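A single chain comes next, written as structure tokens; it is the form predicted on its own.
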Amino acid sequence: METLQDMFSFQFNQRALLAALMIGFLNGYAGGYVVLRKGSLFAGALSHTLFPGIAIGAIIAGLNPYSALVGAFVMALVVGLGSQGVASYSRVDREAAMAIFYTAATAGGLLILERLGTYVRVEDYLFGNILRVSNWDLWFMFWAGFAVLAVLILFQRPLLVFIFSPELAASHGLSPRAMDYLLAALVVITMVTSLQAVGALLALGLLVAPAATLYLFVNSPRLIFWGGGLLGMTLAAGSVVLTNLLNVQTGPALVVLLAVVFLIGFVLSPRYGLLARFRAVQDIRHR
């Protein structure tokens, strides 16, 4: 208790937590929509296109916290929302623009970053420093964060009607395009909550790993939502802790986390668990 004390008198360490539990809950919520709509590879590529969009707020507006988040933004819109509009538009599938798209933003903000000299600097953008988190960065996750939950809530039956079934969307009135974009652009806003704390390189695994730890036990909806919401702020918050105590870096040391949790989940599951199916198996042989 003492360490503990000791530890959270310091005010970085306080910010710090305070991110954790936002980022946490809101990746974990907002991550359940992503694992049950099967899109972590498309949420993957989106989170690599915040890389040049801090490489081009930096040229607009030098390298800081403001640009970083502000271009970041902007750029997973425009490489998400763009290849949407070329997979309506034409033969070529969302996957393949994206692919496109986001490996030539990433290499012109590598061009950019080259030319501006800021490699040693853009560091904490891509793998995350939550001890450098500042007010402004707590009062921009919180605001964020609450948008992007109040809408999802809002709008969770018609979103869940287009993740089962666009066609039945269709027909109840809903335009399955529109709610693709919706959604694409609350992923694009939960990863750039997380910018500052875990990077862009990282951010996919705090949004994905909740909810699909989730998945592997419960099959409501709403319990994946909810339950990736506090499995993600309570690892999240624990990661802050662990890693002052271990003296790591806490966002890679928090998807490492991440990943262990599901590993478990994926071994012990009651129902869909690695032991479970190899019970399975041996009950039939045995019959």
Contents of the next structure:
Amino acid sequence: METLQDMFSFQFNQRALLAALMIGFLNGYAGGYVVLRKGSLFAGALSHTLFPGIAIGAIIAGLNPYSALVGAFVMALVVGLGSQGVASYSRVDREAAMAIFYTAATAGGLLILERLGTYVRVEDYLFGNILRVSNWDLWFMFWAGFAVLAVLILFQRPLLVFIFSPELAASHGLSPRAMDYLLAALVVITMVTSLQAVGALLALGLLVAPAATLYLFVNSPRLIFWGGGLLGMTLAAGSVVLTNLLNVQTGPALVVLLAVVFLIGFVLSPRYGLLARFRAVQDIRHR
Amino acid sequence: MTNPREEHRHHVLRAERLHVHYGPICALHDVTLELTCGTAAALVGGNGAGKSTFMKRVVGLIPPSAGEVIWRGEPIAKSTHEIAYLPQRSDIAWTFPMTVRGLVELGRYPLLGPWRRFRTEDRDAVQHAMNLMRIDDLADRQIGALSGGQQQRAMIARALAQDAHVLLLDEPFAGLDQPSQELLAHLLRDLVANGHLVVASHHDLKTVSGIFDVVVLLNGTVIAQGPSAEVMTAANLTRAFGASE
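Next, give the form predicted together with the partner chain, keeping in mind that what was shown is the form predicted on its own.
Every chain and every other molecule in the complex is listed next, the one we just looked at coming first.
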């Protein structure tokens, strides 16, 4: 108990905990849409555009949190919309176009940063450093998270119909294309909020793992959204405390922890786990 | 709501000179049809004959190239909850974490919009639709754990919960075993008797006449339409399929 009190007597630890709670919940909640839409690959490609975005932001306005966030957001939108455009006007699909654009963007980002000599400092943005979260970052996480959650909660019904079946959504008079863009933009904003904490390379894990874990247990989208949010929040906050005690980096430890929890769920889930499946096969054999 | 019987029995769905083009390919050419509520109509034709295209065009999933769809005397400008389209069973993600009740509840969303709360009448409509389709005992089951016939009935229950008068069904009998086909046919006949208009693409020529009152033979355009017995002649089938079946 005393150790905890000591730990949180430091302001940077308080900020880290607050950041973990906010981005943990936001990513866990929004990740439900990504998992149910089966859009993890697309989100993964988008996450790879964050890093070159930071690089281009750095060229224009120097390497700072503002330029990093704006650069990452703009780059993800450009690559996302660009590949959607290529898919609309040619026979090449969105994923293929995206693979070309985001690898090119990453390569370009590396070349630019090497040239600028800021290569090393970028590590914080690749893997995150939650102890360097500033008050400004916290406000950004709060407002961006608030906006994303507000849209996801207010438009949950149409979004749910869309991720279940875009065709059904269209027959309800909704525009699947508009919903697709809306979700992509919300996913990008969500990943940008976790740049400081887990970095561009690991943001995807925090986004997808909590909801994927819940998906192994429950049969309701709402339980996946809220449960994912709570799981993400708990594990993120827990890893701030744990890594402080063990003196290791928070971002990478959190992503490993998420994977471990997912694997435990994968084995133990009473309905959709490996053991349940094994038991069911045994039952049939013994009959 | 799910019993439109008298007031809706004479509602008419009319397609006027519909054309649909996918780029340079003409999928539907000059289709004119008139279907009245209280009828079961089969769309029969080979692959690429335009059966799905016709239904998707009616419900507004495909932008119109030319022509108009008239429902109850008015052109359909936007989608209406009164006309429901049910995609082929194979086009639905059945692993989606949703119960049967959850799926049927989706049908209330067009009526409630994004924010209005579920009221007693909404819950009643959902329950009534499940009762009609005889899936009420499966309400809490995950949709992926249903048989093919049960999945089809759950989709129809969703459309009924939407207060749809017109059901456009894409190959509803595909992949169902004999008992499931018979039950589905029986339930569809009940809906028709209650004043619904059921339009379904259908590929089994042997069962067409037993289930449907009216047949529309398609091959890019309407080859023949009318009462099943009159339309299903060898000459018409040859024209629709290119060879007699």
